[in-house]
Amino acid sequence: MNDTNQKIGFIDNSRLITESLVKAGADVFVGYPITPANLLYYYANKRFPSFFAAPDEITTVQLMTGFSACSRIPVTATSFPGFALMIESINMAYMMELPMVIVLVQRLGPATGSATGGAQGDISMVSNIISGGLAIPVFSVSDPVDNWKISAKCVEMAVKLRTPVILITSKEEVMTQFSFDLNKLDEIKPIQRKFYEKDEAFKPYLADESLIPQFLPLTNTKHQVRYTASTHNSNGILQNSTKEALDNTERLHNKNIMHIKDYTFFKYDKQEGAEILIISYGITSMAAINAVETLRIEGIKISLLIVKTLFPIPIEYYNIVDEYNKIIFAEENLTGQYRKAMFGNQPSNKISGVNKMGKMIDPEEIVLKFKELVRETRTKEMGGVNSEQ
């Protein structure tokens, strides 16, 4: 890009996320302040058409549910302690099929942890917050353009799929200020919502082959609208374990799986001839990018996958993994949470990780892990004799 066309701004990702959500059509923010999500709360108060300060996190999502049922698109931002309190109400909104966006800013835990320490420690939690293990869209952002594009996509998919959507980030990502060329941000147009328009009685959970029911707000004056969080049939009538009610609950999962190609985002930097793949996400992907650059300068072949749709896990990730002999997951948590999400608690010897708690991963740590794997492979090929001897 020509320097004369640049529009440099001093900005942070909290502002990019907030602006993107509003431009995409989110119109009400409900929140309870918590570090390190406070900048999102602050900017939302200035930019959202409506802003409500809730007395606590449980009330936050309850209010969001009411707004969503009246055709608004609500957003909140929180961290682990607040998110933990929200889970029951997120399940309620999921069952009621009400669109909303929850921004989860990760910090060092457990419990209240360290409000000023970053982490990638909530991955396991968000993957299983819906009772029964049902699928819910979860996105991760890795750079300023991601924060802009994917935040808007969260609004789009929440409305399209009639579901809560989670955008997961971290303390360093939303609180770090930087210079950025604003011309790199594409225009965002607000989501155009369509409501039920037929004369026949409205069935709030009657879905066609898309598995997504049409929507009608409680504020309409033509039809009765019934939304419920208990197991129900297509009319929203409470039922326990009838076939129709169970099929309807199964549909909640299947619709998010069925449409996953509409919200699958990743960056795959493939190098021909590479036998090792690094996988990362969020803030740690920056270290992974630097590590790959270092290795390639040394003439070493290496590929990189930055995942941006965390859950449901797209099949494309597994197809990419199958191309490599060794996989290194780089993530800022102690137990390798995304590695386990993809491959279980006892993955094959093909899978390894670079993990850290309390501090961000340094690119050199990823480089050292790569070279360690190479040495191990050469040793095995030589029948156990150390190739450096």
Second form
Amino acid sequence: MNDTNQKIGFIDNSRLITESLVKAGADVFVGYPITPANLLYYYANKRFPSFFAAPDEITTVQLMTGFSACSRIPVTATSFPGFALMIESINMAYMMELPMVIVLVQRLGPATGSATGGAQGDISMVSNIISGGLAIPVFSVSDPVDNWKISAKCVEMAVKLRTPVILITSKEEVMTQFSFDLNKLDEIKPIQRKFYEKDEAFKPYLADESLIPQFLPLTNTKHQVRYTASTHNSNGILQNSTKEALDNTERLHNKNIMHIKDYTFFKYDKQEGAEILIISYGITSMAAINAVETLRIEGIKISLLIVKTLFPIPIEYYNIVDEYNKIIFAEENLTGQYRKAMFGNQPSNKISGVNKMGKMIDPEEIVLKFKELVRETRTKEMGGVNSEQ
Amino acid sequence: MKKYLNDNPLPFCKGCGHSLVSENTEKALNNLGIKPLDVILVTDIGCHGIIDKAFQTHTVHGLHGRSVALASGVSAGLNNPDKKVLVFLGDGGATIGMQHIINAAHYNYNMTVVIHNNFLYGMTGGQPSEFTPLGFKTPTLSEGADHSNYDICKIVAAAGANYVRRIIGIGDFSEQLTEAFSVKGFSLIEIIEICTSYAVKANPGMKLGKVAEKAGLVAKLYVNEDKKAFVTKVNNAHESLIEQIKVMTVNYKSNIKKPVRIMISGSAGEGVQVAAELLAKSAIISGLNSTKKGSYPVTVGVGFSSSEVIISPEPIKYTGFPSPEILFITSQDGLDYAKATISKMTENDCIYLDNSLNNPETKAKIIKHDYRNKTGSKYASIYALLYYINSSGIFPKEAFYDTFVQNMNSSKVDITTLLN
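Could you please show the structure of the form predicted together with the partner chain, as a counterpart to the form predicted alone just displayed?
Expanding to the full complex; the earlier chain stays at the top.
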């Protein structure tokens, strides 16, 4: 760090996330305090143009939705216990197509679990919070520069797609302080919003080929606006299950799938000749990067995929996976939640996991798993005789 | 000619009080002379909630019981007392969302909540709500309710609403609605109704006024005040969180060639986190990279306090470590907390242990010293750290001096003496 062009600060990702969200245009934070999202709450209180201390997490997302309907861009930060309470209301905002960003800081569960323990235990939950299994964008990042860039991207995608967006992180990622060169932070421009401008009557849920309807806030006095959480037609009128209304609900899913290229983020560190791929995300991606370095120093060929867009799962991940004989998923949960999201529950010779609960995965554990896998493969190739025994 | 309602027939059962509420709302809004698109009607789930399609105002249709919270967000988002936020809510929704009603009254958001209280859940088959009066029968309560009802007017009055009134929902009550709608801040009007589908058959010969009277639901004005309504604060001039960061200049040089993992384990209130931060920052101005994390129980003022610091000449990609190379233990709390860590340490590692503590079983080298008594227990961690910096030469002690002076200018500790 001796480079004189550097601007070194001692910072944390909560600060980067908060500043990035505000720079991108988020302008109201609503929250109920919870460990380990406390720092986000603290910074938000100092930085957001408007700050609301909500009495609970259901009220939090209800208030956010009201703000969003008035064209403000709301953000909250919570952990599993709060997030669980929010789910119905997030579904409401999703159905109304009102943008917002929810930062979910994972801690060790179940239930209240260990408030100050880290985890990646909420991946299965966020993959399917929208009833019907409809797609909602979920991002997970660990690197400080990614925290900066992708937090802003969350605001942009929430507004562009008219959907709630979830940024999932974890205790160790948002509470750890580190030395950092502030020059690595690119400028973030606020999102420019476009509202419906025509004279013809406004249909709040009528979409063109982009599948994204135009927006008008409740502050406008020219057109009637209807926001509806129940199944509805393009006018926003509650309908039981007419074709128009069901098509509208289907569109909510399709728009997020259709535009996925705009928000697909991953880092693929490919090594020619490698037969094994490590996949990781969030806090564990730091250990995975370290493990890959260690293996390569030993002359071993290995590739690494760090996924940043968790859901909906981009097709690119499967294309990359197809290049390899073996895949190791490293994630800080007991059951391999992202592994199962990608490949289901069926046991497979190709897919394995490094999993742990209650403590960060150590790079050494990934290295050991890799070597164990190589040994097993060699044993099989030699007809079941383990040469090392 | 209707102005706020459209020409569609109202969607309610014949004789239902909900129709009267809509018709009286039309009259009341007309009395106010407000433009339809300055009105935002927020509804939720229940028979009353299907009304929004009959309104030509803006409409928002949300989740069961949450309409008051949603409308609070709308009201705070509009931030304009000339707009009229109306909430239509049933007694079922008011039961689920009681907290939201109390909260909205307490904050005094600009809105009028109209509770359609017909003592039961009409949409799902006539189940009782918390508003069902003692003895009142429903299809699922053939013996009658065995406990008494909430009095929402008293609750909301106590929460700080500007205006609270209860009326029996018969005939023309548009004057009362006009009065409630014209209030700035939070107003609530409870309308006592009868469900023609479920309550009439279950309670033959019942008179609405009598039921209300027996339940203690007096039709009257409870509150009419003019307390200041909620205003959303908007401040676009907050300083950037990045601009606030103190940029650090590298003034010193460290000779360490590889990462050093350091843990401080002590008691809350004894400067553990501060010491760790000073250590990390001193390393940074000595040209090193550094990370710091803290662990402590949720009751931050008592029990153990521990911090893990990595200092490294190379960028730190992984911030965890299974066990430290250097461990400071300054109190019994710290020793208890670090037990598992100590067992993992090797003969290459070192534990700096306060004189007052018994040696733990470990392969690591133990260096004992009196950290707690030299400067008082409050500075035990800082003192231990200084002892280490002085003896190890991990970075120049001047780096620590500078960091201390910059970050702890109010401290009474004489850093110059300590450093020697």
